[in-house]
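We begin with a single chain expressed as structure tokens, specifically the form predicted on its own.
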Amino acid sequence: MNNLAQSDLNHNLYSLLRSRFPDDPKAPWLMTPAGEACCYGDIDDTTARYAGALQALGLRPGDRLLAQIDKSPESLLLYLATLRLGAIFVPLNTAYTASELAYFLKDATPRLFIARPDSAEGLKESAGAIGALLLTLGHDGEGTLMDAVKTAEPQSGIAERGPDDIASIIYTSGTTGRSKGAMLSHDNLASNALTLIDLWGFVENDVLLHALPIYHVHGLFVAVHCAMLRGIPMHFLPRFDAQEVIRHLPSVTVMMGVPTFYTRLMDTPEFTWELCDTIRLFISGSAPLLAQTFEAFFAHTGHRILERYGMSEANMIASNPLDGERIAGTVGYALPGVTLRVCDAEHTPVAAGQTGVLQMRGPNVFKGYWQMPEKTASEFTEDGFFVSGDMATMDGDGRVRIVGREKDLVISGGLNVYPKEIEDAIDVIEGVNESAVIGVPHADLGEGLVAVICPLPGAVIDSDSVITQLKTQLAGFKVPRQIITVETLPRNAMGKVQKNVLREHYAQTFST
């Protein structure tokens, strides 16, 4: 029996996907590296079985899903079919170890729990703990998800969903503290993509080249929804390959990634101008995109990339025109129905080209952090407006420049690192005194990752030894690329470390 209604007034995001649909049930989709197409005539009835899995299993609106899997066609549809059982969809980096996952399901405390085969039974303990169900779902679409859904009643209805109604909880990190789960709404969801498919200038006949990942904003949200809400095709990549992305450039219009896609892309000798003749629009985020790559890459290809700004908590925020002028270094203005200001730290607007903490406010800024009211009550002000903790500036048409961050937060590769964590893994290794890890400019990840290290009096460090027992705790994309050992850390006359001081002093460090 179908429990779930339907109604015009409904706000869940898969009501408004599926309202976009192409007439055409045989208008791809998906389209695999192996030639494999998946149609959007397909993704009611497909999406309604995989729902009707989930229900059978316990999932019931509200509920969280937290997800670990690989990018593949089976795991977009699972976030399709929990949008519209009204879930709450909460994806997690594929490289976070099982001692990290600890932390996001006990925080989450998911009814299910979806993993990779081949990492199940290291977490079972931590499912258990929980009482969440844990499930698997591979690369290749195996999995005891997929036995599942295949002897699974379709569940055809779409959940009625208000508009503050929760769609998905993407984990931050913060430079404080444990990571932070922002609770994005479907019409938080909703409002940013209809903005972005028109600010871009999405048509019917782009198709969009995604080898982002797809457990944070930029891959699963910004890339997805604007494809879906126009109904165009996506060549979709199981992760960035180089050669893979060269030899699909030829059959897209629009490519959305990251600068290290960019700088890599210009490393390999096939990436062409000429190849790029079928491009309307290269776009970067997730990560500052150094002016010297864009300037190397107009050179290479003719294309300006457009840069925008955003982050977990507000989806996209500003962007570089789609007509105009874009400026290396700067990340355009605010989107259309988004009010940005930058203030001192008593929340009053600076003047025009002067620094201060970026805030906003907007259909896009989330609804708070996921069972933190305190946290969640001290980065809003009075009036409503959202506090960064992004360092900018802007002039005087309105134009953003983001300067640095208000904390120590890093984004390497297009993904947050929290230093913290990091220093605490280093300070237990024999022979550390203390440590400090900073970002510094990386030419092809934006930032990459320095551990300064202060040793114990007469004690050695071993950098490879330091990085070896670091990756054995911690994701690869928080292991530092570089370690250097110090006598003292400069600090304050508060005693604080002066990291403004080693980003200054190690600046350099990956530009030879």
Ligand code: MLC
The other form holds:
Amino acid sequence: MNNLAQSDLNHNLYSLLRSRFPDDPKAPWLMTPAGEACCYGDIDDTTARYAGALQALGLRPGDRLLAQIDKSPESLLLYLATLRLGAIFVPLNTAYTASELAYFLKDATPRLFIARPDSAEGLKESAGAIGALLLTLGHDGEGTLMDAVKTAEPQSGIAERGPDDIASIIYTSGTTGRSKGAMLSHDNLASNALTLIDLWGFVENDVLLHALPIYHVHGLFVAVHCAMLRGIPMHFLPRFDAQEVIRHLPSVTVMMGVPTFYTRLMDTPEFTWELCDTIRLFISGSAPLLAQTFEAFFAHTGHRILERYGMSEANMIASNPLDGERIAGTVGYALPGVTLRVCDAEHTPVAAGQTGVLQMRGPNVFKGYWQMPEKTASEFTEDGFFVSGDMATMDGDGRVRIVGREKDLVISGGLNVYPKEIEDAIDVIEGVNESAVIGVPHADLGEGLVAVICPLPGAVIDSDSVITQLKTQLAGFKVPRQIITVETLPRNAMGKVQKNVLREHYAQTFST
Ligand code: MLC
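Now show the form predicted in complex with the ligand, given that the preceding structure was the form predicted on its own.
Following is the full complex, with the preceding chain placed first.
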């Protein structure tokens, strides 16, 4: 196979994953809700066929493959085949609209763009404009990608990759409204997963319930890599659905989720203490787990949810302990091999218990933002720490508590939203003078988006029309759930909008 070779020194993550496949080829890997199973023994041959197709379509090591596809066994096999070829997997949230996608296509300049069959027609032009080849993959494995796989010559090698070669780019929203692609190397991903399987005590007879989306680090890297490095099966649900989760709970031992999963489960009458009999670990991350959710879940099930902390730029960073005390409102300790410090604005560590910005260094920390060297440089300190933008405290024994955000960011149902992007979209709507988008407490999503809009003199804002217009441009999770019209926005002496005043004022918006 061209440019592909096998070597013990190969840092290709696929090589590591394959080395951990169970000896029994019939060992189940993915189990679908329909009861179908994909086995570990089939992964290598299948990804060789996918890799053959991708290579025949022109994908080479270092090329980007952009994917906006539904969660399915085929989409996971596509990820593995892309790794195997040494190309860079760039997954995108399926909620992104065509206008959002146009940005990602232009920024990532992929060789191949894999889209869902029903959205492909509208994306042809954007793909063509940057010279990307557009193929389709549907949730049942249908589409032109599979047509290519069926006739492909298998490529059974594994591309030689070095430790710093990029395996995946994960787009994160940006404070300026422009999404940044966090470049994660093969070693970033491998080191993190190897740490986690020990830290969280994964054993051969574990079974993972996988209900997360696979376009973010939580579902794609943390969950999938942990399972595959221990060779355990995953119940692979297309999305979170409380009834489906409840149906599968008695046959699993570990579940990973965002806090919304846990609050929704508790709101479902069928979710009982007995249903959790086989579970050894519930893990939560991607958004703050409220102390009241932690306590209520313990009272409901006898389980103390293990809260951990991570971000796209560094995968998993800190975790409450498996065996020690899990304390609500804290994210535990730095992962082995990861150094954390809490610093002031001059990057000097503050005293234990004091608030500052959390900084991190370790094998998990990304290689920078795709094609943004200046942005990358500005987010690292001279001694190589990544400045997270999260405000934190650290106890004398190293236990970390996230207490706020330096950046103007909202986390809704485990998804990051930067208000600037939404404000930019609102401000160009007819009749709008200016706007401020905030996140306020929301029982289901943790934080819900509210847009506070100041109209031009004499103009009247129609909330429904604002929402309808925003939906044509922005993914649904970014569209405010409530629009409030005001005469003026509160400002400080410098003229800056006081979002803290707005957050306080509208804190009860979603309380019933
Ligand atoms: C969907 N909607 C949301 C939303 N998700 N609104 C706000 N916030 C969200 N997160 C909207 C849709 O636009 C739609 O609006 C309506 O809700 C129903 O859509 P749905 O697709 O049926 O939603 P649902 O299935 O209920 O999804 C909610 C959810 C999901 C919380 C289960 O968003 C989810 O799985 N979140 C997990 C995200 C995640 O994996 N994050 C990890 C990031 S990695 P309308 O108006 O059209 O009806 C990371 C690092 C780390 O942060 O540490 O892990």
